Amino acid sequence: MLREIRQQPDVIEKTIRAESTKLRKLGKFLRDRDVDLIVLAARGSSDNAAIFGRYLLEIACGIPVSLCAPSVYTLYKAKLDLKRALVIGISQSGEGTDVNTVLEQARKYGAFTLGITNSSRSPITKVSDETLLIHAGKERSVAATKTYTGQLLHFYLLANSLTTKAKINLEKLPEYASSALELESEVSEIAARYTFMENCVVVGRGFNYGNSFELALKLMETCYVVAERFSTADFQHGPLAVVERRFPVIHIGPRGAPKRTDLELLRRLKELNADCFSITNDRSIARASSRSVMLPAGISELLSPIPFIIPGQLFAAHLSAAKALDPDAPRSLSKITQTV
């Protein structure tokens, strides 16, 4: 897991270089097709990437995005009118039966289908009209890391190909990912403080809402910590009642639009004597937290999801080791999960 976390700057650079031409052509085709709805189908970490994709595509492209419920297709056999829809299946292995079934049915109902995967020979490439590849090499760790950020990257590339507005400058993403990796020793020291953590909450908002789900998933997979996840706004609508003295809250909070609500929550958590660990690049957020790691101040909120999840991945890997667990062999799990 740690080795694959450290490969992410190279994977980002390689994927941008290999896929950009294909995406430019795809973008022109989709703009001519006049797509007015995007549907995202995924499970697990890929579904967390899809949450980010929804925020990004709606904000950057102005096209409504729906997160698919695969059971609508696989269990209830519903028939949908998708003639002007783009349906995207996201799967690191490309072997998810339910995601591939959604793509098959969506094609039948008139949609243009797109697969995002790390495997060029997987079933998803056969049921999609077009495939976007993550150039990550084989991912051996059960906990997805480099394929997750590769999926986030493809949403940036797709947004750039679909929008007629100013493009998102992705040139510095590998550098930002490298900056996040430089925090590893600091993150390892912090993780050691949480060796006996059994429950926690992970919060994030906006572009990092999906990352709150992803970090919680990593903590459940590799550390067996019961981790709930919320937006910083939703957490104050009831779930705040679970917080008591020293209750751990992990907060993903870059400088940007959610800062006001982030600070409101952090102040309330301080009043409740909670233990709040923030991944941030804003000094006021860091000061309001029990402890924090600081990423470069120049990382915009728009580009924060990839570099900001990396300290979270490192935290989960090092916490697993501190608990004398093996993050590469989590109990009850396998790399590929088949559900219908």
Contents of the next structure:
There are 2 protein chains.
Amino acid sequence: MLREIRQQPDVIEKTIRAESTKLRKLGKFLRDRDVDLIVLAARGSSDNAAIFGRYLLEIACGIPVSLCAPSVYTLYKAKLDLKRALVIGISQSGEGTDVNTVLEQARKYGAFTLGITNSSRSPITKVSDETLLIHAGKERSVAATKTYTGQLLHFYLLANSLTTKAKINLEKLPEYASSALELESEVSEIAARYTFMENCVVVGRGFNYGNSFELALKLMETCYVVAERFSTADFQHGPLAVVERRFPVIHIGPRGAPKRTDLELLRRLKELNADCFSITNDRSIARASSRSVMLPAGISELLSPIPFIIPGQLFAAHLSAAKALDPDAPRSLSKITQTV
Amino acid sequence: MLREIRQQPDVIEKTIRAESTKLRKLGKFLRDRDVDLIVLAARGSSDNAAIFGRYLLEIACGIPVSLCAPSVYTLYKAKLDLKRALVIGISQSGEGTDVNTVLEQARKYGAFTLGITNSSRSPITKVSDETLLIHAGKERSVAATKTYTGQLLHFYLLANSLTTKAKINLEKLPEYASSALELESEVSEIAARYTFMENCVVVGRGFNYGNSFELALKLMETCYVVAERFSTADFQHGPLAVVERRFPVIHIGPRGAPKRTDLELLRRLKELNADCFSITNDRSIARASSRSVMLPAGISELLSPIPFIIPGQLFAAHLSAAKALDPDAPRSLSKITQTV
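I would like to compare: after the form predicted on its own, may I see the structure of the form predicted together with a further copy of the same chain?
What follows is the whole complex; the chain from before opens it.
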């Protein structure tokens, strides 16, 4: 898992280089098609990447996005009107039966289908009109890391190809990912402090909402921590009641639009004597937290999701080691999960 | 909270009676408008009702549904193309700033807006082109119960008004809700067993996926239990790793489409020696669980969400009492939560 975490700057660079031409053509084709709805279908980590995808595509392209409920297609066999829709399946292995069934059905209902995968000959490529590849090499750890950030990257590339407005400049992403990796020893020291943590809440908002789901999933998979995940806003609609003295909250909060509401939540958590660890690049957020790791201040909120999940991945891997567990072989799980 | 739980059959009957004419007219109007996307905006319990709404509207009406991320409108001020969309805000109090901002913006972007609320003169009625009222009387407990099932009911009424196919027969819903209430003493005995439960996972799928979120939220609000919620499918993509010997899982599982995958999960949980409490009306699901409460076998999966959440509400209220807490005044919360 740690080795694969460290490969991420390379994977980003390779994927941008290899996929750009295909995406430019695809963008022109889809703009001509007048897509007015994007549906994202995924499970597990890929579904967390899809949460980011929904924010990015709605905000950057102005096209409404629906996160698909696969059982609507698989169990309930609903016939949806998808004539003007782009339906995207996201799957590291490309083998998830449910996601592939969604794509197959969506095509029948008139949608253009797109697959985002790390596996160039997998079944998802057969049910997709076009495939976007992550160039990550094989991912051996059960806990997805480099394929997750590869999926995030593909949403940026896709947004750039769909929008008629200014493109997002992705040049610095590999450098930002590298600077996140430099925090490893610091993160490892912090992780040791949480050796006996049994449950926690992970919060993040907007562009980093999907990251809060992803970090919680990593903690469940590799550390067996019961990890809740919420947006900083939703957390105040009920779940805040679970917080008691020394309750651990992990917060992913770059400078940017959510800062004001993030600071409000941090103040409430301090009053409740909660223990808050922030992954941030903002001094006032760091000051309002019990502890923090600081990423470079120059990272914009828009580009924060990839560099900001990396300290989270490192935290999960090192906490797993501190708990004397094996992050690469979580109990009860296998790399490909088949559900319908 | 218990008193309000017990009022639910009455609220259902009253709401059906009072709102049917308005909904018939609205349905005709919306069908003529050729809506090809429905967006649902809500927070907290109302958002859990919206999860049910997405399944119901997609399956019964064939119109794709998107669960809105309010911050896309409030923090990021995205301009979405919503010309052919119906945007529905769901709010018990009608006072949530974020939901109301979504409705206000959506209207500017061309959508028809609809509010579902328990409060006939609240701000949500000003930003909605039409309002659907829950006739629940004032809800005093911070934990929403009768307004939640009132919201579920409105999704049925709306689906019936939008579809050109066979209507869902809702006549028996008050009777089903009453039969669920008859389980109170049984549920109260079971709840006592969980007095020292600190965390758990709630699972449910399809039409009952939103209910799993809602029961988890009730447990967080009124019992301070760290309660995760998953679909039975998603649970196997990673989170299953948290399950250890005697780990409590609460399962909402009627007979119906998810039964096969539910039974698979229950078998895996038994192998892991987990403790599984099922709310069901199916004998084989009951047999595969550690313990269960049985609702009438005649309740179809389609009509199960309202009667099946009621034993969950009762469970939360009695567990709260068993823990010597006050379910009506959760720490750190108030009835109206303002977030943007």
